[in-house]
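This document starts with one chain, in the form predicted on its own, laid out as structure tokens.
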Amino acid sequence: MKLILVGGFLGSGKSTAIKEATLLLKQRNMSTGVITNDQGEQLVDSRFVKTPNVPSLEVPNGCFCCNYEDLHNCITVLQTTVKPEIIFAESVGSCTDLVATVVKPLSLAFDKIEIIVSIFVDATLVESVFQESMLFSKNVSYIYKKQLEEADILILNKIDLLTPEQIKRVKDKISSLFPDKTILLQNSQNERHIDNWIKIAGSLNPQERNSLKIDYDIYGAGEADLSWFDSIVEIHSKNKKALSCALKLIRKINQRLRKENIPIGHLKFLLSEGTHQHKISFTSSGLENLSFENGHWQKNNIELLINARAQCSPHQLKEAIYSQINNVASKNKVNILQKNTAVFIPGYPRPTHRIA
């Protein structure tokens, strides 16, 4: 069986790749799982990379590495009952260490299984977190920058919002930083680019990987300066106003944070009404997607799942959040209730077995 482990920074476009990748594994009827990882309890990726008949697990409240038997547990269930070729295995945003936390130990409690580490990059950003832009602080960076060197592929994602010159220029720098990493260039819309991630992350299987030389007490620094918020969001209206009235609530929380020069690590929301559902993300780099067809969606009732990953308190994070719903809620005479709120920031990395 091989685990194909994806990591990389917030925003990076790792849910989408994931599931673009079993889509094009289904049509191809091969057999596969996915498990998602987030430090909330209501996670928009859980939901948006479900895929039919792709049976897909989460392990929440926090990573891999400190949930550890969580993860191995949705392991066995999956080996258990649908016997996949691979699993895809998304490690939350902010967290890095993973060949000692993760890897190491599920290779000695699983025989026959061969594990990958897919670690995204949003091209978009590369040379600003090298260039020491300060787009995150220090701590935040620093985390950033311990992602990429446990690589076995390194993926310079969303090369699409790119020009050939800046590609060139992001793809030199990281061939200049890590020579000895594989690196994929890659548009996760663009099927035969995904085609190409799967087929060479099956073509790999390395043997020795040397566990991160890391300072824990600056990596529980960064996880502290990125706050988390996740909520549930339901929009009703009279007029089938509740479609718009969401999408005008997205807009003005992002541009909150952004007016506010809130570092955003990740902005997702999550739009659902009956059966169709809709993602819209926004990172540091900007937007990411907005337009989509909606004549299916003129409806009076729609909830909107709200995760925020930003460097600022939780109460800045939450004051910013909440302004929008009461503001959106007052202007358009809609009624818009919360449920199941969370803010917080993750506690320090403790891993349950690191193998050094």
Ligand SMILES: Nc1nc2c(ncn2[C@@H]2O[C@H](COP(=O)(O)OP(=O)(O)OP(=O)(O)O)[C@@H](O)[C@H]2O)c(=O)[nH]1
Contents of the next structure:
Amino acid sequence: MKLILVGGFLGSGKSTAIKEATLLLKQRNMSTGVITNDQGEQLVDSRFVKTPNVPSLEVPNGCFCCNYEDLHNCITVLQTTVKPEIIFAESVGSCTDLVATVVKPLSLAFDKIEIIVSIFVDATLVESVFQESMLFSKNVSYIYKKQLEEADILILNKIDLLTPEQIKRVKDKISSLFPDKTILLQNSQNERHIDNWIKIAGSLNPQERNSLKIDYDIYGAGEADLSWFDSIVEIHSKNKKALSCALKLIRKINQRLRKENIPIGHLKFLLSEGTHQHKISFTSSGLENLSFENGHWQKNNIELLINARAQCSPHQLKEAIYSQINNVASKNKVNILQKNTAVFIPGYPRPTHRIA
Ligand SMILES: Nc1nc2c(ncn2[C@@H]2O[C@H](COP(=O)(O)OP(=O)(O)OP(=O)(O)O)[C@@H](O)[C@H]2O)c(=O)[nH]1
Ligand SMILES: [Mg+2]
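Please supply the coordinates for the form predicted in complex with the named molecule, as a counterpart to the form predicted on its own shown previously.
Below, the chain from earlier opens the complete complex, with every other chain and molecule after it.
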């Protein structure tokens, strides 16, 4: 069994690639499974990656390394039920030190497991992270860089958003920093690129890996620079305005965070109505297109799942989002109800196991 451990910073494209890969492998009648992971509980990506007939499990409330037993149990469940040929396990985007805390313990625990560490990097952001004019704090950038060091395959993702000159510059930079790594230039929305990623992941089987040399205090400080906001919001309207109000709210939250110069790790929304769902997300680089095919949606009641990960205090993040919820509710005369809101800073990383 192959376990493709998919890491990389918030918003780098992990879930997009996993979703595309499972759809592609399903067409080929290959059995796969997915394990998602996050610091929070109400997760956009756990719902987004769900594909019919592809079992998906989640490890919520903390990273794989700090919830190692849960990850181990998810793999055992998949192994004893569907027996997938490939499991994709997406680690939370603020997590690193996977080799010491996840790969080595799993390799000891499971007899027939081949693990590949695939680290995604948003190619549109990588230069700013390595320059002094950093988008994120030094501590957050430390996590970002440590993640790259662990890759068996380093995926420079979103290359469709770069010019050929920019691609060359980013590729040269990363190749010079990591001359021994397998580096892929990828657009994760492109089936051919995803096929190539799966083939390469399938053909590699590294035996020897070095655990990171890492300072947990800087790592912990990087996580503490970030805040998480998760909430389920219900929008009710009597005149089919719920969807347009949800889109207004999404746009306004994004604008508000940018106006306050809050560096966005990943701002994700999942719109749901009946059996329909649609994910919209913003990263530091991205301009997201808010239009999508919604002719079949009933528009009186919409559920909006909000996952915001940003570099600011929990209070600032909560205020920015709440103010926009109140604003949209009062200006549009719709009823907006909030459920299951959680706002927090990820805890100090304390891995269950660490094999140096
Ligand atoms: N243009 C382009 N957009 C991409 C590509 N891959 C992902 N995206 C977009 O990037 C955004 C973030 O993608 P996700 O797959 O949610 O990122 P993630 O790494 O799972 O994010 P977290 O789980 O929050 O860490 C979404 O808007 C995707 O549609 C790509 O190759 N090209
Ligand atoms: Mg994801």
